[in-house]
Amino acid sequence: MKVLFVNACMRGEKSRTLTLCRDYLQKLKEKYPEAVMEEVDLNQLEIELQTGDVLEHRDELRHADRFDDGMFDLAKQLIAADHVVIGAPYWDLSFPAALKNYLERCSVDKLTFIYNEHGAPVGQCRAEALTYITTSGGFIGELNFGFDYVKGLGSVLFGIEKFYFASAEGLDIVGVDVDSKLEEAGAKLAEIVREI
């Protein structure tokens, strides 16, 4: 099993989301000792924005079937994963911009998806499941736009069928037992590992 961890925990070692992600990855490794873990750290990776010039260059390469160009390395890494883990704090009703930039770079016609004879996208990713892990200072409730976006993109364009979500919420509210909230999220992650 190849596990791809997309780390959008922009506060690095201070990130509570990263703490939960590491816990989840450790639990996965315990269940699947042979698993290969790969990490894309979006804090360290400077992905060029998808400007008009960048898109024009990408389209030229794509139309020439030149997918050996480094521009497509992240998309090819995503395609090859058996399980995708995304760790991203809940920022401004969604997630950090670096994650959107990464997902745009991975969304490539003729690579991560193709169009069928009816014009509908067909995902080409091998992963059957994606786990999305987040933390928030307040409560997410019905405004889970970050996970909803990833789930929509993953199912429609990438072909991923199962999605799991775990969160620790309300962590910045005065009087909230933060450790208890993180433990509850950890228990949810343990349930997800048992199901996978």
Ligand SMILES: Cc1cc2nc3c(=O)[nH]c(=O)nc-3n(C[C@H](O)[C@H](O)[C@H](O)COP(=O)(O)O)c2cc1C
Given for the second form:
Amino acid sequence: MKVLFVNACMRGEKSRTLTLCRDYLQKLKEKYPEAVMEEVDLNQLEIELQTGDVLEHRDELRHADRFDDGMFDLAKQLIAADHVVIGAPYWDLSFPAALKNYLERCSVDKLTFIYNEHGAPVGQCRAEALTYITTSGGFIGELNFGFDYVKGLGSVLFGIEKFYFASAEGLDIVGVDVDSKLEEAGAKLAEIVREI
Ligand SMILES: Cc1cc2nc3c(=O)[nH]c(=O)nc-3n(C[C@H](O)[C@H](O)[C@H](O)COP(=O)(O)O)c2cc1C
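For comparison with the form predicted alone, please write out the form predicted together with the ligand.
In what comes next, the whole complex appears, and the chain from above leads the way.
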């Protein structure tokens, strides 16, 4: 089993979201000791923004079936994963832009998804499930745009069927017991690992 951790925890070691992600990955590893863990650290990786020029270059490669180009490595890595974990803090009602940039880089017609004869995209990802982990300063409530977007993209274009969500919320509210919020989220993550 190949587990791909997409790390969009932009505050690095200071990130509470990263703490939860590590807890989840460790629990997964305990359950599946043979699992191979891969990480894409979006703090370290500089993915070009998909400007017009970049897109034109990508289209040339796509139309020539040149999927051996390094530009498609991230998409291929995502396709090959058996389980995807995304860790991203709740920023401006969704997630950091680096994650959107990564997802754009991975969404490739004829690679991540292929249109069938009815014009519907058929996702090519092996992963059955994706787990999305976040923390927020306030409470997310109905405004879960980050996770909802990932769920939409993952199901419609990538072909992933199951989505799990865990969060620790209210962490920046004065008086909130941050440790106990993180512990509660840890319990939810343990539940998810039991299901996977
Ligand atoms: C740029 C930025 C935008 C944020 N936007 C929101 C927001 O829209 N709603 C919210 O409740 N908290 C927001 N927060 C607070 C973070 O969600 C919260 O501090 C979170 O725990 C940070 O995760 P981290 O510790 O993994 O970095 C924001 C923080 C930053 C730095």
